[in-house]
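To begin, one chain is listed below as structure tokens, in the form predicted alone.
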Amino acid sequence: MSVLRVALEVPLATLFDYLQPPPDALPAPAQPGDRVVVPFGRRERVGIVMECVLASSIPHERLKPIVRVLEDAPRLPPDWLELMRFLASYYQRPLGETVAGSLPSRLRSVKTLPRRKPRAPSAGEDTSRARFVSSNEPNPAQADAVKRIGAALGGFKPFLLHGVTGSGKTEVYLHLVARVLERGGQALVMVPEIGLTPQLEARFRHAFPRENIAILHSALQAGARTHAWLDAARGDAGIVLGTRLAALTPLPRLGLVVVDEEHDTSFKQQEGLRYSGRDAAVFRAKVAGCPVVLGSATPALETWHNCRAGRYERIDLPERAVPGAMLPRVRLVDLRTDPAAHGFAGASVAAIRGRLARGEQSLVFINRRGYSPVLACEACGWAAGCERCTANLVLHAVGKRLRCHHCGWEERIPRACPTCGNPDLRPVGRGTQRVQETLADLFPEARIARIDRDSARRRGELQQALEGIRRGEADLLVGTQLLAKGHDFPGLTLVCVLGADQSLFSTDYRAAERLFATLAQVAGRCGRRGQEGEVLVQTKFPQHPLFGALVRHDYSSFAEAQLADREGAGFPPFVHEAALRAEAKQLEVSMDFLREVAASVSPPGDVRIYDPVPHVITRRAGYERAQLLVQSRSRPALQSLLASWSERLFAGAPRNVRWHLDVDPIEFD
């Protein structure tokens, strides 16, 4: 009788066997990738089987056969399976925590789904296979996108689509698409957020009227997510379109894999299994025999390394698709000679006083949400801070509450200063609240809309709020990066960029790329239609490289340069990471875990491990966290040290300690 071995669900970095029943007892024998009931204590679990063995480690006689196989779903592929081990590899998780932490909730549990019964096509329905319905004919630099990328289908081989704001990477996607589908293949499309979710599935559902797209994102509800991951796993839908989970979706018959904007950060989960969705797309698509697109106006520098190494074959989409459509003219306002009163330099108001007065959209970007990041008494120093993080408590006028943005503690505004008494109490610095406030004081006739998570918290709400200001609802928008992420926005002319200089000389070194990408951006916002745009960043450092690589729109030369940097100081990509993190009620109670683990093996040479350090802030929600960083130049080097790591950890860790480890590391706050 053969031995199955099962993963389940549970905080063990094992699988666990079981025999297989008798023939007589099921149908047919368990396969891996089936969905089987077990026997786990005194409760029955779902598993899914990950190969059968002919012998177990433990006696025969100790072994338990499994109950039942769950066959409401379709057996997922050998493929999807092996991608479920690499992840749970390489990011040091359980296998059973990935593989469950991978599938729509409702498959985890031990009930059968109910049949679905297949939609009978109305009378003189078209049932034919999908139509392509394409809005634009693609422009030279489009064609020869299709052409080559079109050429490698039915082989595995990464693309970075590189293309500037507005040059139609979305034109492209879907040719590419049209292209697969009438091979009989599928396509996985990936965007980071879920605002985008809505404007993409709208462009793809006018483009292919008939066929069935499956949208998935974290935002579903479970029975839509369910239903939506089984048209992809049974290959009912050609087209699945969502965030970073939609990666890790079974595909039978997976051709092409696209990831839009692919150097955004939520392409990172930030708990549980920390994949990237991004490199997840890239061994899905290796696995799969088929080409991978990244697309970017700018990418990733580990993206463009890989295209410097010869990795990655480059496309560059160098102009914008409309015709006559040109980048927006990037200004910088110099604060030192122009200073800003309530936050908006003397040139900033007059040019949006401009477009008022011609009928056009204006943008305000500032990247900091609430009315203001800190409540303070002038009289002796005092400040908002929260009681169970290290940080202050952002003002929030909406509600008048006082918001910890780290671990969401609400307060009331108090009514004098608790150290001194003294009742005048001040906002100090701006968010998107308070800069709203400032415009609707200057421009009392202006027609304001501010879009951030806190304006847009049900669900459907964002949505509404970008189709009003397309209709031209709206004369000012007030926003942070949830305005600056693949929106078209026709009558918008000027972004107005404040808060710039903020991210400028953070010791994060990834603090210049984002600022960079954001920057970039949300400058392609403008101008997208022919009409002339404009870009105004107030900086009190207008002579920082960054800022000249901006105004010639040269991401190419800032590249090279950011390279250049972290090679000379041997920070990613040309070193691998991983950080060990610890959170106890007591700072060194996670310290002292992180001093022992680093100390229960001896490095290889290529290896360093750096001194634990409490985080930047460190107290959050009550618990006092630090973390050691991990680098070497092999990456094989610094796999053996976490599965070590790992091993010895799920084995025996300290129950008054959290801990997780963190592989390619993007945050380090």
The other form holds:
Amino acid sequence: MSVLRVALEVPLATLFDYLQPPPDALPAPAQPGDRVVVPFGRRERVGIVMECVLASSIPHERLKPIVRVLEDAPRLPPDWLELMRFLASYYQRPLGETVAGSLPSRLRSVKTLPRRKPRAPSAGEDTSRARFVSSNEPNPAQADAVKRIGAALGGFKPFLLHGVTGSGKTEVYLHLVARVLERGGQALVMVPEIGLTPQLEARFRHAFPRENIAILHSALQAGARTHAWLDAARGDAGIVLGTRLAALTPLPRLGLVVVDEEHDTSFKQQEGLRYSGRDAAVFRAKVAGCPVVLGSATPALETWHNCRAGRYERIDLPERAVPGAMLPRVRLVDLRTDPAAHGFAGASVAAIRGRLARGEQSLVFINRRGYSPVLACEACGWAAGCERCTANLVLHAVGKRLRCHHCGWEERIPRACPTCGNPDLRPVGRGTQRVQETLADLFPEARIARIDRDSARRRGELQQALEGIRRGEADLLVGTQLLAKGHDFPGLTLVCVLGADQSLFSTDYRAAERLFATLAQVAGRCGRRGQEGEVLVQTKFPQHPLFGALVRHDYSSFAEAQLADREGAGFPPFVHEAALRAEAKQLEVSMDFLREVAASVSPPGDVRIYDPVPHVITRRAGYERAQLLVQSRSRPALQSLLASWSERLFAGAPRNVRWHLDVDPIEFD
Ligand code: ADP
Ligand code: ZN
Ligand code: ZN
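Having seen the form predicted alone, could you now give me the structure of the form predicted in complex with adenosine-5'-diphosphate?
Expanding to the full complex; the earlier chain stays at the top.
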């Protein structure tokens, strides 16, 4: 077999054919999975040999031989090549782009990697320590989970570990990882965001003091990422801990996959290869023949549905693990009878005051950063909008500026209304900065920490701030989602939720699922150490069933009700979905493009193509955006339509339109 089919990083959906060089030119012939240097145009490029075939459709005399094989990193294994083929075809992206995007940048360059010195054990390193240091004896529910999942090691089996916040899911992962390491396997542990990694990393390092743990996420420097990747790919690292991209690492001895907070939307990449890290993880486990554990207090409805259908096995951890710790009491504060002043109902203010008096921490959650979402003129109704987007500018107190959260545009606050000249422009609504200001007025003696993407622009800053909170250096915390996820604040006993009503009546059918998950997460931050925790949710709709389920900590009845709604309305997971999106300088160009694509292929039976519609935020950064949805009960039928669309579009889409396909989309704004 003399023709090598090579994936190259070019925006074309094809592989490129090259010849094996003459036998004496290379130590051994190139094989699938080899990184090779090939001539391409007038340059040399790095590609990956995807397969070796007997013949090419290109005349033999026009084929060029590869230049050399790069041997500075291990050959990419067959299961990894299979993963790449799966991702490229499932998410409709060129194989070359998929492969290149999955490799650290240094492995995409023709330069050979610098050789690394083998790590010598440092002086004083205690090699006598145990391989696994368990900090807690598992309770019966945890022991049962470890036993059931442990019994499945060695074969593919998906599990949902449905454990309430603080139920000791991480502890279960640690015990399972210990088993896998004992068997000589590697464990892949995925988490949603880098903000979560330091605490989790510390727990893993403490539990496995002698293990090589590779950390992988996109904020790493190129060198560090390459090292971690190589440790994983060579099988040197027994544990690979990372964000969604960790799912794309070669793991020769893969024995267990864990996806923590599996419902989290950040597992879905929102650009280029729009893959779901969770779904990629399940695929990996299947190919490797090992169990995959999806852990969450509020699983994705897709996952819940898979359990009901018997495809995944569900294991429950219904109680908190720390002896004496209970789930917090959730109370709804009825804003109709206890109206808010400056955002806070009387009950909320009183509760915070009580905690301050006892020296306990309170968290005020509002999922909106900035000072206020709108700056408006009450005289004429004008509101400060972004010229490049269909969106209002957000008022930021720092520097007194207006900022667009969609395109990054910034400007100074106008002195007067540009329409009527009224000098009295007012902020409408509130974000974290304004809430912080109100709290400072109400409780001048309290130390207040604000955590959002503006206060913690860099990774280090966020970690420092979180550490400070854990040490008790703040009495009141104000924050967004960033503060809700995964953190463990020992002194926190009260959570106040503001602005929850905003997503109750959204047109996005996923909004309720997300709201419930967010509220359960943020509620789960308090009372983790035995003191009773309390959660106050301010709302004008206390009878809403979502809040009822939240008060009862009853995810499963919430999920059942949601699934019934989805089934009735014909939404995922009862149908499969994809979106074709377009953006252009004029909306009509985007709409026409979508109409033409929709009409270009007659859909296979059971595939439904909806009419194109403009995005809610139609204009973003100067582009007018529209999308159309496709649904089908049959995954193969949907895939075949998408494949014929993408084939046409990659072959030649109009130049004035930017387009992409999003398979299993979760964001529609
Ligand atoms: P989750 O991942 O479900 O939020 P964690 O594994 O982080 O839960 O556990 C929550 C808290 O409970 C941690 O402080 C952990 O040390 C503690 N914990 C976990 N398992 C046990 C146990 N079996 N006994 C005592 N404490 C435990
Ligand atoms: Zn005006
Ligand atoms: Zn904008």
